[in-house]
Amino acid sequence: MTLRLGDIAPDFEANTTQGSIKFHEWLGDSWGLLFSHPADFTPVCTTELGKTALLSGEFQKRNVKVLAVSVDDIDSHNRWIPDINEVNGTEVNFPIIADEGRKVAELYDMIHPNASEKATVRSVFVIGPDKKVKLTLTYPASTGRNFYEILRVIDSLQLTADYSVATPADWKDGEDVIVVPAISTEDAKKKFSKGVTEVKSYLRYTPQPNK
């Protein structure tokens, strides 16, 4: 199953180290990231849900739960988790999903056979409130993630989802952002208030609107 942008992230229960979830009821109101790693005790992982630790603190800033998954069995998961913590000198406060029958990976087609076919690609998901799929990522197992670009990206989507902007390239929160084309220059000034910048008629930046 491909899943595209828009598309409703499919639901599930999965039993995870901290218990048994439904997903949508367990993710409510709330934004979801959902991202796969290939395999319990392998070094690029240990980083990687070390790193998502740590940055719990801006995931729950901004209304995201996390949420890991492999095809180790929660025994492992649980073994490995003292490890995670040791090394990145934390905590993991996430669940971790134990899907040794790849339900969700197959759900979330997180298994590239031409890569591996037993581990599960590193797949990240953003998820709406609405459920719907707003942002899909995919590496390689050779390549640990950079999770302040996913929180970048989390900036973008929750930004532009109430006001009618886009982000440039390179955009971190804070830096001015651009005004969708189908608001006329006219109408955008009216609806900014912290001015418009015209430097094509296709092209106009105003300040960021929730600063």
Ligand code: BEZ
Second form
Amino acid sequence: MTLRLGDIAPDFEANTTQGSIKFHEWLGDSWGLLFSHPADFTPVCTTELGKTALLSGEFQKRNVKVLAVSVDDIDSHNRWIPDINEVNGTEVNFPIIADEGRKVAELYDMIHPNASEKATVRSVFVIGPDKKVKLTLTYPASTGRNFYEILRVIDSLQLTADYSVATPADWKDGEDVIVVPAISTEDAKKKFSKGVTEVKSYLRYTPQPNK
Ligand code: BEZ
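And the form predicted together with ligand BEZ, for comparison with the form predicted alone?
Starting with the chain above, the whole complex follows.
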């Protein structure tokens, strides 16, 4: 099934390295990061899961629960985790789904047969506390993802969920943001006490309101 932004993230029950998980129940009120990797004991995946573990404090700070998935089995995941820990100087502290039956892979359309018949591609889903899909990314097996970019998008998603702003190209937490087009400059000046700079009638900046 192709998932689109705003769709409810499909619920599932899965066997993971931290026991059985019912996805929606496990998420609770948190945000979620569900991401697939092609296979255990592969080099790029080893760096990706290590990087995610190294950034676990950053995900926690943002109230994001992390869940990885591949079609390998639990024994394989459990044999691979010590390698990830050793190579990256970290400890994998998030669950990895053993999706041998491809239940999750199919629900989230993570197998792209023209890329690989068997393995999941590098899919990313960010899910909001309302269980709706907020971000989808798809990378090929040959390209490791940028987990700082995923954190950056989460910062933007969480900010723009609470304020009438959008974030410009390459924006990073703490930088000025854009007033959404639906608000007139006159109203924006009343709403954003830190000030509004009008570059064009349709491009107005304000300092990040929650800083
Ligand atoms: C990797 O994780 O290194 C990888 C996995 C599948 C194909 C190519 C690379």
